[in-house]
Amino acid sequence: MRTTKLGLLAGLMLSATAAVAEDLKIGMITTLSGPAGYLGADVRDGFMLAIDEEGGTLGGVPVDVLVEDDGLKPENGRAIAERFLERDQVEIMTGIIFSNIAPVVAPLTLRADRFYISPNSGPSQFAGSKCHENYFVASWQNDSLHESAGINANNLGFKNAYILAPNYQAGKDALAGFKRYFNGEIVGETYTQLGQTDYAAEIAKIRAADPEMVFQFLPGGMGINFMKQYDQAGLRDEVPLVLAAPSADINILRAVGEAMVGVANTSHWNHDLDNEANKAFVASFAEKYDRLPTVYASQGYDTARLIASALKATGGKVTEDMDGFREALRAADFDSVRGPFRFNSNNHPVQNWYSRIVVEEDGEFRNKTTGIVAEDHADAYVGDCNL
């Protein structure tokens, strides 16, 4: 058969087109609606900021981020994950905020031989006996977040506490973490409903227990409602609170206002941490989105920078070079906005935890870093992981 010049040209054009690789696909399943919707929006915006700073790439590799809202419903998370994995062929899954979604999405991702990299949720089971070589958490292990609050409560001299959290995995991890390090007596322990808005019954129980302090893990709109009602009940000045970052993020401070001033809390990140990566991030985020970043935004940004470091090391290969990409993730070769950061053997962070206090400065409510409560802190489950 004779090949014409036109046919040869067409064949070359088709070959060239086939040789152009598609952008690396990243699936982001996150919570964008309801009272907790700003948590997912901040993770998304922090993540996308890192991509914008690289001109649409991560580690020099063009990426296509598919973003969908799970609506805080596990069944939504499952449906989106199945579509991302089967139809869209995403190679990396990220974005999960809540620990009732993670136990659904993570196993689907891992069974499909893809990478799951969490920017927030870190349920205990995946840090211990169910750890997996392709499962990474770039934020925290749930318990350790609240272990820091328990340490802070000890440092502040409290001898007993009333504790409460929503009745789901992260809430159970929160109370377990606080109790693991708090040396005082627990005079009351309550699990609320996930998404609850009325806390009159819980506040009545706190008043009856007459504790020295209250620890609560109520992120997003739950924390806003609780704090407003706690203040209205007159308990704010009678029984102080010691919190962790999700119960004292900047959006909660703005919504609640004056009643948050003086509240002690802990976090692995704050806008005033004195390192170059953080200064640049805070300035860039504020310029792009016209608001200060939350801890969730910092985690979205760090997650993207972590992925970028691994893509740069493997030349953009993920599922084509799973061993190489995995080792590059474990190396965590990037400057985290939180300061010192490394992965433990269970692919969960080892990092510092900082004490903070809520202040009002120039009409703005914000957290001020006051010190380190736990240095180079690892989670409690690493010994149960066989990686």
The other form holds:
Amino acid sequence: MRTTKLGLLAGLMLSATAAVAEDLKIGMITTLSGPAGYLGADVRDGFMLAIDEEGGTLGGVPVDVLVEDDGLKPENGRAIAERFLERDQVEIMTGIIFSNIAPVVAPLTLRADRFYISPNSGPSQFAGSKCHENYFVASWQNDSLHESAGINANNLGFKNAYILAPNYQAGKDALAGFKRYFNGEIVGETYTQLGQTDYAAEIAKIRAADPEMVFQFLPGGMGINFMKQYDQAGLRDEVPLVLAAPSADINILRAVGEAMVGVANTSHWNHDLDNEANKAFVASFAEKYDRLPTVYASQGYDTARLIASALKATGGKVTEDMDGFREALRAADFDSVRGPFRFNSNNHPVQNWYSRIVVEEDGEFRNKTTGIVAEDHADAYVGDCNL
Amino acid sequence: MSQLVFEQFLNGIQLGMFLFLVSAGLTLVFGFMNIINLAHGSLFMIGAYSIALISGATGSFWIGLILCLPVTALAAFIIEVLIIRPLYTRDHLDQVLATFGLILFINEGTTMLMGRTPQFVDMPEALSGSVTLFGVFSYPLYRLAIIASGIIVAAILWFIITKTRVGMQIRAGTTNREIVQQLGVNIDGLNTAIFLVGAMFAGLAGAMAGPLTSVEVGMGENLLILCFVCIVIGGIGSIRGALFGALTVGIVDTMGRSFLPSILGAFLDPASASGIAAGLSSMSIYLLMVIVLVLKPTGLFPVAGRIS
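Having seen the form predicted alone, the form predicted in complex with the partner chain:
So here's everything in the complex, that chain up top.
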């Protein structure tokens, strides 16, 4: 398809234009606006950093990344995906942050015989029964994030918990994941609205339930608002929180500030992980963007490096050599900034989960890695996938 | 349990007072000027951004709170003169289109100026922390302050509308604009004044929201829908209706969010109960609006003899 088009174009266009058209097109549909806009911006910046480090290529292949904002609306995601797939002929789709957009964009991409590589969202259905050979998640399966928090809560000795999350796919995955590994009792379970800003009613319920700890999955601005109000209600010192990475990224720490110090959380990555790839990444990200990377930036960077490793193996062929590119992706032959990492049979990661604690150092609020809560952790749905 | 019910009731009143601050301006503008101003939420956002910027620069919440009022009023004045004034004689569809355009314009403009990262307003020292109410439960002081400011605004409005000459003209104008104009009242001046006052209340609400929630582009739109529900329930053009509608919406929404899961949990399994409850509670205020409109199509406190 691409070659015939090029043949036609070559006769009509200047060679310079044809050379641009020859670049491998990667479509990035991500969330750049609204309170969760920094998630997509960081995935994008991490991704672009990997390209910049190679001087505009990935694995030696010149790439053209088209970035569009979905505004956290599935209908926008659909419109952009259709345009990317039909008009722009992207060969790889990536960038999706939220799990209400992934189930719209992923099937469109897979039906068009292109590759879908998620830098963030990993909804449960695509890890199990609806898994697909061309669908990859470079970050984590949604539940795993929160499974690690459940294990951490056990390790910290909590016997009961109040849990809350927004009422959408990733929120349901979150609570399911936490409950899968947490051995204690769940004294209360609340679903909030996606994008909710005021949590007074939920906080009053938590106070009334008087749990030993609270687990919340409220990514982006929702988490910032919740934490500020939780602190204002005077609950922070009474009921500690055990969180997963999305509720304790560095932007949330910066925004909430002192109220987050001492909060236990878990992640598959932290800026202080001791491996060469990570040290180089944190340094060059800080140099280029003048800020510390969030976990989302690390995921964007890793996704780009994963794509680079596969492009290098196939010499830049993607849709012309689907089998080759797929095998190269599955090999995941690159040094991930998170340390040990490989793909399971359902194209979802097997990786370590680290416990962290929020500390204040040099006047900045950061996470400090304190240990490993789960080693070579695989997701719970791999058995349902017959790849 | 009764303690939780009371606390949630207080939360409901707080949300209601907050909605009232925004709805008051909306209902005045719609009732008196007969203008549907979708950009009312943008004025709320302008208030929030002004306090974020001013208190960020000066380090004082109070300076920000005071200065955000003239800033919002200035923005409202520009909007009124440039956009709203030519629309007085046009039909509602034109007004909706123009003010919807304003939302897009203001949102994009704010994104260009301020970026997409949410802004934050620090809570003033004097209002941070919580107080113990009736010796049983602690409640955030700041939320009590929101309730207080709602009551103050309601009292000021009640006084102006029922006790002053301007208030009499506003009431008359809401009922029949043309006759008031024929009687020699300066309708244009009154229009501008009402628009500015309404905008300042919205700006005040935006500023009060700052320390509770993140200040971000588009923060006014979701609120605007709720406020339209409030004024439709209360009866368009009626301040008393806006207050009553806002309190009802606030209490129903909060109570629904808090107690529907446990009520449904009595006869459903927990997982589906919380799922259904989450859906039902976000619908509850719209259900309420439908019920009110079926029983009283002009709202609970309709303006007598209003000719629109």
